[in-house]
Structure formats: C-alpha cells, structure tokens
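Coming up is one lone chain in structure tokens, specifically the form predicted alone.
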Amino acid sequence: MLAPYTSWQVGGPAEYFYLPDNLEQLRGALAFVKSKKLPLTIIGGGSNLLISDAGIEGLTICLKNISGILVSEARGHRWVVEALAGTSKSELLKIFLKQKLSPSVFLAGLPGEIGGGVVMNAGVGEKITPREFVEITDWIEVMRFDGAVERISSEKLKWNYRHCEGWQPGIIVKISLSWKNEPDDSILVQAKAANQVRLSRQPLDFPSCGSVFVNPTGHKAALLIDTCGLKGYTFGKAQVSLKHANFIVNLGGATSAEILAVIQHVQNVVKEKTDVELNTEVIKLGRW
C-alpha cells in the first residue's frame, strides 16, 4: 500500500514498488522499466499527492531515501547548499537557521522534500523575501530516463505560482540553493514566530497535504471556502478543516475517493456562490 508514503495517508497498492538508496540504484530501476516496458510513476515526500484507492500500475519509485546535504559552505558573498532531492525542507531550514539567513523564515513549517519544493515552487503567502523556491534555487540536476544526468540553471526554468517547468522529462535528483551570506540575528526570532503562527493556524493533528487550493487571482482560497460555509464539511472520514479552510484532513481511515469528493464539492459550491473557480495544488496519481 502506498498510503504510508503520502502525507494524506491514503492510497492503494503499487503494482511494483522500489525505494532506491542512491542514484546508481535509481539508474538501474530506470533501465529495468525500459527493458520491461512498464509504466513509471515517481513520488517524493508525498505532500501534494492524492493516490487512487485502486493503486498505481507499473513501477512506482519513491525518492525519499535519495537524500542528504552534500555541500554547505560560503562561496564569495553567498551561502551555498547542495542537496539530493529527497532531503527534507526541514534539513535545509536548519542550515539557513544556523547561518541566520533570510530563507529560514519562509522555510519554517514547510512540509515535504527539497525536490518537491522545486517542482511545486513551494512558498508562503506572506509578503517576505524570499518567499518561494525560485528565489533560492541556482540549478538543478535531472536524471533523464536513459540514466544521463543534465544540469539546468534556474534561469532556464519556467517558474510560476506553485509550479516549475522546463526540466521535464526526467527526475530531479540534485539541487543547488543559495542566499546572500549576510547573517541577521533577528532571523532566529522571525523564523520562530513564523513557525508558531503556522502551527497555530494549521491542523497538524490530522494527516493532510497542506494547502489544497491555489489562491485565485485577487482572492484567498481559504477565505472563499470559509465564506461559503464549507469549513467543517465532511464526507466519510474526509473533512474541510475546522482550523484552516484550505486544508482537507483525514480524520482517520479516509479513502482517496472521499478526499476527492470533498475537493470537488468545495469547488462546485465556491463556483456556484462566488463564480470563482478553485484549482488545486494536488497531483492525482493512479487508476481513477
């Protein structure tokens, strides 16, 4: 079952599953997929995934064990961190916190791994600098499906709100990130305060994927959902959080179908009452 590999804790079985520990094992798995002509699905930390209850055909590769900080050092006027894609954002946070650098503030409380941070251009709504991965990413390395690895500079990627393109096809395996090496003693206080605010606002006592819906232009998704009276709406064991309306939580034993039903109900009601369309940050995988 793939449920343990997603932050929602839902999802059916993989036909085949592999958890490589290094890039050579990943390269071997890609060769196996090619030789057997299997469908391939890549997952990371699972913080933005909704995997079908019916599971996923072919081989599912989870990158969470391909992790680790490779470089953390001052280079000129910048502090540079190079990390494997499966490294958690919390590990990156620790480094920037130790150096008392600004990225600590937006990283505080962000779930998932660094690779997913690039794919989703993860960030926060607060008007701070930096606030998204585009601002701290220098380059990425992508393993193509033939096993070759290509380095792509950040400038050649197409960054958008909660999305990054220009690196496909392939698998992001390594990232270089940096920020101005200008320590600020107030950063520790700012990061702690930001983390406390997010902890107080987010329903961390139940499994979730974080924010479900992208903020439409000129609107806040959470406010739209709350205004439509949907906070607390429940279907089966899936619920619009009573604490934060842009979170859908697993109350315990929810299915992917129940979560999807809540997502669609919220979209329909908000569209009907406000004429605003809500799009999700969620990636659906598997047989629906």
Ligand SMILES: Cc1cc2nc3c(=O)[nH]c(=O)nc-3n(C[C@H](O)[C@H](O)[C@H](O)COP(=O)(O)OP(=O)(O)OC[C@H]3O[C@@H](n4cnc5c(N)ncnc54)[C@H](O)[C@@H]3O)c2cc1C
The other form holds:
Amino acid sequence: MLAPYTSWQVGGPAEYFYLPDNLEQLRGALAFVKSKKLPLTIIGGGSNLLISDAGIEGLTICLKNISGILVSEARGHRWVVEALAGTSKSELLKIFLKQKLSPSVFLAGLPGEIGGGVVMNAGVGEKITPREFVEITDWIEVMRFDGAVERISSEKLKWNYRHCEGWQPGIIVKISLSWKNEPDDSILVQAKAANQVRLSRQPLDFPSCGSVFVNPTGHKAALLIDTCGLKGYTFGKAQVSLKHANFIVNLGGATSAEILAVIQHVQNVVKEKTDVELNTEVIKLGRW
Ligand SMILES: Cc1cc2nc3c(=O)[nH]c(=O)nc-3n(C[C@H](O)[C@H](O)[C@H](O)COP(=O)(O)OP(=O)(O)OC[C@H]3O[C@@H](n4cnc5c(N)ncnc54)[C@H](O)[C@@H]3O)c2cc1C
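Next up, the form predicted together with the ligand in place of the form predicted alone?
Everything in the complex follows now, all chains and molecules, and the chain you saw is the first one.
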C-alpha cells in the first residue's frame, strides 16, 4: 500500500514498488521499466499527492533514499548547497539556519523533499525574499529514461506559481541551490516566527497535503471556500478543515475517493456561488 508514503495517508497498492538507494539502482529500475514497457510513477516526500484507492499501475519509485547533502560551502559571495533530490527540505533548512541566511524563513516548516520542491516551485505567500524555490535554484540534474544525466540551468526552466516545467521527461536527481552569503543574526528568530504562524494557521494535527487548491488570480482559495460556508464540510472521514479552509484533512481512515468527493463538492459549490473555478495544486496519481 502506498498510503504510508503520502502525508494524507491514503492510496492503494503499487503494481511494482521500488526504493532505490542510489543513482545506479535508479538507472537499473529505468532499464527494467523500459524492457517490460511499464508505466512509471515517481514520488518524493508524498506531501502533495492524492493516490487513488485502486493504486498505481506499473512501477512506482520513491526517491526518499536517494538523499544527502553533497556540497555546502561558500563560493565567492554565495553559499552553495548541492543535494540529491530525495534530501528533505528540513535538511536544507538546517544548513541555511546554521549560516544565518534568509532562505531559512520560507523553508521553515515546508514538508517534502528538495526534488519535489523544485517540481512544485514550493514556497510561501508572504512577501519575503526569497519565498519560492525558483529564487534559490541554480541548476538541476535530470536522469532521462535511458539513464543519461543532463544538467539544466535554472534560467532554462519555466517557473510558475507552484509549477516548474522544461525539465521533463525524466527524474530530477540532483539540485544546486545558493543564496547571498550575508549572515543575519535575526534569521533564527524570523524562521521560528514563520514556523509559529504555520502552527497557528494550519491543522497540523491531522494528515493533509497542505493547500489543496491553487489561489485563482485575484482571489484567495481559502477565503472563497470559507465564504461559501464550506468549512467543516465532511464526506466519510474527509473534511474541509475547520482551521484552514484550503486544507482537506483525513479525520482517520479516510479513502482517496472520499477526499476526491470533498474536492469536487468544494469546486462545484464555489463555482456555483462565486463563478470562480478552483484548480487543484495537489497531484492525482493512479487509476481513478
Ligand atoms: C502540512 C503541509 C503544508 C504544506 N505547505 C506548503 C507550503 O507552504 N508551500 C508549498 O509550496 N507547498 C506546501 N505543501 C505541499 C508540499 O509539501 C510541496 O508541494 C512539496 O514541495 C512537495 O514535495 P514532495 O517531495 O512531497 O513531492 P511529492 O508530493 O512526492 O510529488 C509532487 C510531484 O512532484 C513529482 N516529483 C517529486 N519528486 C520528483 C523528482 N525528484 N523528479 C521528478 N518528479 C518528482 C511527483 O511525481 C509529483 O508529480 C504542504 C504540504 C503539507 C502536507
């Protein structure tokens, strides 16, 4: 079952599942996929995924063991970090905190892995600098399906709100990130405060995937959902959080189908009452 690999704790079985420990094993898995003509699915930290109860066909690869910081050093006026894609964002946070550098503030409390952070251009809404992965990423390395690895500089990628394109097809395996090496003694306090805000606003006592819907241009998804009276809307064990209307929480034992039913209900009601369409930030995987 894939449920333990997702922050929502839902999702059925993978037809085949593999947790490679290094890039050679990953390359071997890609050769297997090619020889058997299997569909391939990649999961990182699983903190932005809705995996179907029916599970995923073909091979699912979880990258969490392909992790580690390879470089963390000053280069000229910048502090440079190179890491494998499965390294958790919290490891990256530790480095920037130790160096007292400002990326610590937006990274504080961000779940998932660095690779997933690039794919989703993860970040925060607050007007701080930096606030998204686009601002700290210098280059990525992508393993193509034939096993070859290609380096792509950040400028060649297309970065949008919670989305990054221009690297597919393949698997992001390594990332280089950097920021101005200008330590600021107040960074620890700022990062702690950012984490406190998260704790006070988000329903972190229940499994979730963070914000379910992208903010439509000119609107806040949470405000639209709240205004439509949907906070607390429950189907089975899935509920629009009472604390944060853009979170759907698993009250314990929810199924993916229940979560999807809540997502669709919210989209329908918001469209009907406000004429605004809500698109999901969360990524649906598997057979639906
Ligand atoms: C409580 C909570 C709070 C959150 N708060 C925020 C927030 O403030 N801001 C924010 O932006 N997000 C937030 N999120 C969402 C989520 O943490 C981010 O989107 C995160 O960057 C996803 O990373 P991941 O490793 O978990 O990716 P996954 O969820 O595993 O995958 C996301 C997508 O990336 C693909 N993918 C992952 N790794 C790779 C790789 N190495 N190569 C190719 N494809 C890959 C997957 O196939 C999938 O399509 C929150 C989630 C939770 C649970």
